[in-house]
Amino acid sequence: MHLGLDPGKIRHAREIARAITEPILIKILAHTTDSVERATLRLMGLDGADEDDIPYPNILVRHLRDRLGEGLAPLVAQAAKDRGLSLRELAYGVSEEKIDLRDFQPADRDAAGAECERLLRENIRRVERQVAARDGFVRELGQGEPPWLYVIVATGNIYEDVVQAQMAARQGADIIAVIRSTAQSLLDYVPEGITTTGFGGTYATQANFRVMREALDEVSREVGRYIRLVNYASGLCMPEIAAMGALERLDMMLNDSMYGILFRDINPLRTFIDQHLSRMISAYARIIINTGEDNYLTTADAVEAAHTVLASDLINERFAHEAGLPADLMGLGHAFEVYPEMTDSYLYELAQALLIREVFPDHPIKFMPPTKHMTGDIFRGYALNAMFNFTGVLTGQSIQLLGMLTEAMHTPFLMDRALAINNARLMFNAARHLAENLEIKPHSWLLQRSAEVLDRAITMLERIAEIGLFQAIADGMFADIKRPPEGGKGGDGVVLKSADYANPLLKILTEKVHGRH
């Protein structure tokens, strides 16, 4: 099924979308954040927390915060050096107030950028040994076919999580995604080790990824085809977890470039700068981003706001460019939304889903289940997310989050889980080859619809490179919400490079997206 869009309106879109983007990257590349200097230190080896649990990159960023603009991360590799320790030795020794390096300056800077690339250099060979790992698992096992069953956990418990999640692959389940702990992601810090608390979700951790990889790669043995694991990188933290993710073979990772300002209130600046170095780690790791434009369908109308989702999908599209990751790792969303009880719903829904396929035939799309519009009634959920399963396959959706008959009502037991997939199951084998049978008309509703979200989607683009990207989220022109460019949590982490900045990670991981491409 092919709408037959006009290519030149798709191609000019893209186009506003670039002029958007572009002063939004110069300021990217003229800042650094606490979360960006904190994730070249973990990529460079330093883990671990003090005995109050605050981890040993928070302390050293913290202890060195006046410097920040210079890059941190040579300075720390040659003061270990210096002084025979290591990295978490040296940051114990600051945390007990025993060194202090507020002073240090390197005898050799070029030495000092040596040490910390020879540092980082060795860490990410990991990364890449991770890489090759996954391709070895899908060689040897192979994947579900498109659409990949998404399937969440969500207990508080990693070690409850481990469960569901091997049973949701055991039911046929393609992906696993560890929902985090509610309000993670304004934390300025990443929690250290196993945890089983939490709520509404799970504490992402580094040990917390290890252990649920670890039963994915058992239970992907047992059942004969690589199961993918997804998590967050999002919030305060995104460059750090993304980091984290790299080091543990995380597959997925839901990380939007504007989702942490619209709905977390997180500074703009900060999101941005974040955003970039959590998609270039992503790049290097071959990990595929989720994107959160169906979040805006949650606060804004379905219909009148479809338009907000192309654009935003375009705009994610080009962050993403920007920072090295290809098409085929950009899992751009939207959702299907659209009050059921309306007159011709259904055409609705499918005129927005052949059209982000159309737009993006070459990403991994992440479509997203019914929420706003669902009830306490189960069976018209049931029937409801068979709809949203059925126009998955119906338009070539590439990862199908699957939608629980109990949304809206507690947290999914493993019955409703079970129920989602096998809905999902019945829908893609029965309608598997169906698109291929059918034509849409040169003149239909669904052309001339998906035609006008287009347009619409063009206008609010051309609208926004007038008046810039921040002033736009500031005025509210995505999902009703308004967040002002000076407001939010973290502004206070942002900090100007200085003219002598210098962060080797940031050339590793230009070199090996320049390379492959």
Second form
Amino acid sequence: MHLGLDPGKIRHAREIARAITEPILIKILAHTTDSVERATLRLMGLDGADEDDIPYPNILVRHLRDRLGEGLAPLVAQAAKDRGLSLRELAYGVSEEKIDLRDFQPADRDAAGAECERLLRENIRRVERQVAARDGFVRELGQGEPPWLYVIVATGNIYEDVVQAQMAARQGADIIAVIRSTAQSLLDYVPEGITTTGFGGTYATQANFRVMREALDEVSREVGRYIRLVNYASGLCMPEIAAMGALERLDMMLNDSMYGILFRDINPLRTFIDQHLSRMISAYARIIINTGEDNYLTTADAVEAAHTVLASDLINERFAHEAGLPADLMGLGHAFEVYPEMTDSYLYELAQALLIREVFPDHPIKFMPPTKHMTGDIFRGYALNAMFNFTGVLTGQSIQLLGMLTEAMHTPFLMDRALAINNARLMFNAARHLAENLEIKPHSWLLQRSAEVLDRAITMLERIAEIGLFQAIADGMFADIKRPPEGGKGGDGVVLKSADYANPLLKILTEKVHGRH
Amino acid sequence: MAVIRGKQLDLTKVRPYGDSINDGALQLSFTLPIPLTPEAVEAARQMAQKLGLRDPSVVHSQDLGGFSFFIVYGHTDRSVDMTQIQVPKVEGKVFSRPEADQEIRRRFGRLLVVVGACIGTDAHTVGIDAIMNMKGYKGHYGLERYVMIDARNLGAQVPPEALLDYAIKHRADAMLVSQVVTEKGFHRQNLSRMVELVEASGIRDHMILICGGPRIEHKLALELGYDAGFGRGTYAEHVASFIIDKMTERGLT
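Based on the form predicted alone presented above, generate the structure block for the form predicted together with the partner chain.
What follows is the entire complex, opening with the chain shown before.
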């Protein structure tokens, strides 16, 4: 089942994507953000919160707001060392207003950098141990055969999530995503501790990550298959959540270079800077990112906007590449969202699925289920999900987010999830080797359609390269949503790096990632 | 009175129809938080019996890895009296898009401003987009396509306060409030909060207040203090027609 698209065109599309991201990368490297500095502090080993539940990384970053451009991590490392305090004790002192670091100057800036680097390296060993532990699990237990069955839990209570996640693994799920509490993406901090209440999901906290990871390790051994854990490195705390996920062995992170801008109205430059560090951390921790192109089709039409998905995948790919992510960690996204009652709607779906697979052959492609055209008719929904699952196995998608027959009615009931897994297993098993028996008819409509979408994506990318990505976003070229460059939340957290900006984390991540590949 | 297969349909006693009149056949599925055992299957059967089902039959069961799932068929002897049921509906003529534009020109001689959003934490734009966006839904163009309507769709996860501020600032003639997710009754809270805010702001009398969503009913909308509620199967033309007529009825110009 090969479309045989023109490789020259695909290469050309990638070259334009590179031309688009290059000027953005210059800006990314010239700036830091609140969240970048907080993530660095976390990777130095700082966690915890004060009595008002304000996380210590936030306390220090707020305290040193005016000095963000210098890079806070060496200052903080040296200040703690000078006083013989742990980072947490230092942050506590600041929170109690007993320590004031605003005018603090390390006696020797190089020594401060070295102390910071020491703390980072010490703590980052834990990330390496987690990578080794994951490799060990996969070697020892094995893993599911792609398409991986990806399901969601979202009770709000991490302990209830554990029950449902373990049960889903026993039913055949390969991947468990814990949906975040609604609007967590707009919190400019990461909550602390184990949580048992949430709306439409469960708070992403480092403690919750740990609880779920332990439960999935337990059930992995039970079912004899490594079960992967997913959360969201998105919103205003992208790099921090990536850091916490790296420390607690998350296996995948929803992480898109533009989703926050478009769908959460987060400042564009803030998002670009934050996604870069979050992806550097993910590369280091061997975390697969999942991009969010499926969302475009919830606001724009899946037939008319098919090329925007491909164009965005190529931009996401290039940004990920710039951050050191190899193709095997790029879970680029697309979705099954064509209006099903249209004649030959399935041909459009098939053309798109084959196209994405062929343009990104080495990438663990993330295929998203129908949501927009799901109704309260659960029987029709179940049939649509069967078509979606059939397409996933036929076209060799890698990560199959299973559709729920009760989509948009309520968060999945336990039985909804079980039925979704039954559906996928039936289809995957029944059509496992179908594709190798088929080929696409020359000059068929499928070929024409996929070539047309590729051409339109190239035209779109050329236009973006011409006007710049910021302007393209401002013009509403993605998802029909317009976001001006100066607008959005979190823009005040973006700071120009001074000439002496210091952050040893960037060096450590870069040398390791590039050393490994 | 209708006659089906020789049996009379009594509208005062309507029962579900499986494959013969008055058989009261029902299908249901549910999970019990116990592992699947013969006892669990019997528990499922008794559960159905206690729900009032006659001759319940557990046709399928599956172990969910600690819990158990059942599909059960049975029959009910209960019935409803159709002759006593009254459901409030949005009444009135439905104008086509050109007719609506023409009516607005004739009656008001100006553009009508319609603002809409999916409020609260609900992230689904599908409902408000279906009514407002240019493209509409299922071939029914949205309000943006109406020449005489200035439609402003603010999208999803809009705080009620922000929607109200926007409506006041742009002197909205009508406000459309969408709620898709109805889990745990959050939609009622959100919709009530919106009504309270609109009423407290003093603009309630000057603005048509409408809610909508796949599981919103007109009856609920009236109870909560809206002028109308639009659910599944209603499109932009229904909403536009209602706004035009309601404004006329209220003497708004």
